[in-house]
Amino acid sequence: MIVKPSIRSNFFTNAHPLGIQKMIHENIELIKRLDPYEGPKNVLIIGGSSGYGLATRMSLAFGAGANTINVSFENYPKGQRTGSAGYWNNLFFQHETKQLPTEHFDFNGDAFSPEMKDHVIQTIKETFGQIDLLVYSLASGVRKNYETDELIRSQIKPLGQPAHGQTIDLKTLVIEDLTVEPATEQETQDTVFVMGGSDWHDWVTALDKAHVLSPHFKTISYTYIGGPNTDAIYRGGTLGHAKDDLEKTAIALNQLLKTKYQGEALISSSKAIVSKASVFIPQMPIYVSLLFDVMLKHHLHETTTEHKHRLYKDMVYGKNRLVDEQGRVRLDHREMQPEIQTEVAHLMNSFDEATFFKRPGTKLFVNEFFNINGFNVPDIDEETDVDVDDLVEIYQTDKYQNI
C-alpha cells in the first residue's frame, strides 16, 4: 500500500506507520540524552497514545525506569485502512521497550467504561501489585453515560457570543475564516461531562477501593490556561468550564490522597502544542504558530517530549516545582511570560498572510501536524509500498490487548 496523507476537513484519516516508527524512536533517543530522574516505579496512564500522554509515557519509561500501563482507544488497521496514529505509537513504543527490564501494557478500548477499569485493576494486581502514579491525559470528544446508555458529545464553543477568527487549511495551506456559534447550556454541561474531572475521580475511586494505590501515591492531570490571545474560545468557552471542573476535582482528590496515602493530586498547566483539535478553534492555529515563532527566536521553544520530561524531572519528582495561587503546577511559565505574550499579540494584531507561511514557527506548526500522523518525516519515502499487515504481524504483542 502506498500511504499518502489523506486529509478530510482538516482531519487526517490515515497514518504512515514507518514515519511514526521513526518519530517514536527519535523521541526516545532524545529522552536518553536528557538527564534521568528518580520517579515512580509503576504508572497507569489514561490516554497515553499521543500528545502529552505519549510524551509522559516515554519520559517515565526511559527517563525514570518506570513500568507503564496505557489505556487508549485507537483504530486497528483493516483492509486499506492504515489504523490510527495512536495505534502505531503504542505498537512501536512496545517494540522500543523490549530493551528495558521493565514491563509495559496497552489496553485498547473505552477508558470511561467500568469494564475497562475492572480489567486494568486486575492487571495491576497480577503484575505490579500497586501503582505509584496515575496520569490522566484523556482527550475524547465523546463519552458514554453508562447509567443511561447515552452517548454524550463535547463541543468546543464560545459562550455568549460567536467566536470569529481564522484557521489553517492543512490540505491547501491557506488561511480560512472560521466562526463558531456559542454553546447552549446543555452543550456546556455535556462538555464538562466528557472533558471535566468526573472520570478522573472515578478512576482514583476505583483504584482506591481495589487497594492498589501505594503509599505516597500521586495523580496528575493536564490543563491549559492560556492568556488574552486565546481566552474567548478556550478558557472563556466550554473548554474552560471543563477545565474548571477538572481543577476542582484535583482539589477534592488531593484531600483524599493526602489524608489516606500521604499522597497528592496535581494539575499541571501545559504549553500550547499541536493537537488534532487546534485547527478547529478560531485563531488557535495562528496563535500557536506565532508563539512557536517567538519562542524559537528567544530560544525558549521545547518539543512536547522535552516539555513533559521537564515536568516530571523538575516539578513532580524534583525540587523546582512552580505553582500559582490556585496550586496549579505552572509548566507553561515560559509561554506565559508577559514579554512573550506581548510579542505574540503584536504579531497577531499586525497579521500578514503573505509572510505567515514563511515564518519558522508556522512551518514548525504545519510540519508537526503531519509528523504526528507519520508524514513529512525525514528519510521516509512515502512513494514506497508499505505492507501494513506484515508490520502488524511483526510488532503486535500479547501486551497490546483490545478490550
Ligand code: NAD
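Taking the form predicted on its own as the starting point, write out the structure of the form predicted in complex with nicotinamide-adenine-dinucleotide (NAD).
For this one, just the chain is written down, with no partner chains and no other molecules.
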C-alpha cells in the first residue's frame, strides 16, 4: 500500500513502517556514539514503545547492555490499517537487538490489568529471575477499573477558571484560539486515577510480592513541572494533580524499597518534547515549538534520546544527580533556566503568526511530529508501495506477543 500521513485532531491514525525503521536505526546509532555506562542488567519498562519510554529502552539496551521487557498498548496492522507507530518501533527495536548478546521481550496489551502483571512476573521468573529496574513511562487517556469494569477517562483541563490560549492544528498547520473550561471534581479524580501513581504502586507491590526484585532495585517514573508558560493547562490543572499523586507515590515507594532492598524510587522531571501524548495537550505545541527555538539558539537543545541517555548515564547510575528540595531528579534544568523561560514567555506574549512557522524551533517541532510516525524521514520515498504483510512476516518474532 502507499502510506500517506493521516492525521486527526493532532493524532496520527497511521504510521510509515520504513520511516520508523530508519528512525529507530538512527537513534540506536546515536546512542552507540554516546558514552556507555554501568547500569542495570534486567529492566522492565511500562510504556516503552514510544516517546520517553522508547528512548529509555534504547539507552538502557545499547548504552548499558541491559536485557529489557517492554509492556505497551499498540495497534497491530490489519487489512488497510498500517498499525501504530509504537507497534513498528517495538518490531524494529527487536530487530536491532539481534546484534546484542542480551534478550528483549515485548508484551502488547493493557498494563493496568492484573493479567498483564501476572504474565510479566511469570516471564521474569522464567527468564531473568529478577529485575533491577522498573521504568514506569505510561501515558494514556483511559484506564479500565478492573474492580468495577468501568472505563475511566482522563481530562486535560485547568482548575477553577477557564484557560485561554492557542494551539496548532498539525494537519493544516493553522493556529487556533482555544478556551478550555475548568474540570469538575469528578474529572480531576478520574485524571488522577488514569495518570497518577496508583498503577505504578500496583506494579511495584506485585513484583515485590512475587520476589522478583533484586537487591538495590530501583524504580523511576517521569513527571513534568514547567512554569508560568504552561501552568494554567498543565501543572495547575488536572494533569498537575495527577503528577502530584505520582510524585507522592515515589515518596511512599522509596520508603519500602530503601528498607527492604536498599533500593530507591525516583521521580524525574523531564523536558517538554514532541510525543504522541504531548501534542495532544492544548497550548503545548506552541510552547514546545518556541522552547525548541530558544534552546536551539542557546545551543541547549537535546533530542529525546540524548535527554534520556543523560538521565541514566549521569543521574540515575552516574554521579551527577541534580535533585530539588522535593527529592525530584531535575533533568529539566536546562528548560527551566530563568533566562530560557523568560525568553519563551516573551515570544509567547508577542506571538507573531506570520513568522511562527518559519522559526527553526517550529520547523523542528512539526518535523518531529511527522518523524515519530515515520513520515518526512530523509531517503524514505512515501510514493513507493509498502508491503506491510511482508514486513510483519519478516520481522515479527515470538518475543513480541499480544496479551
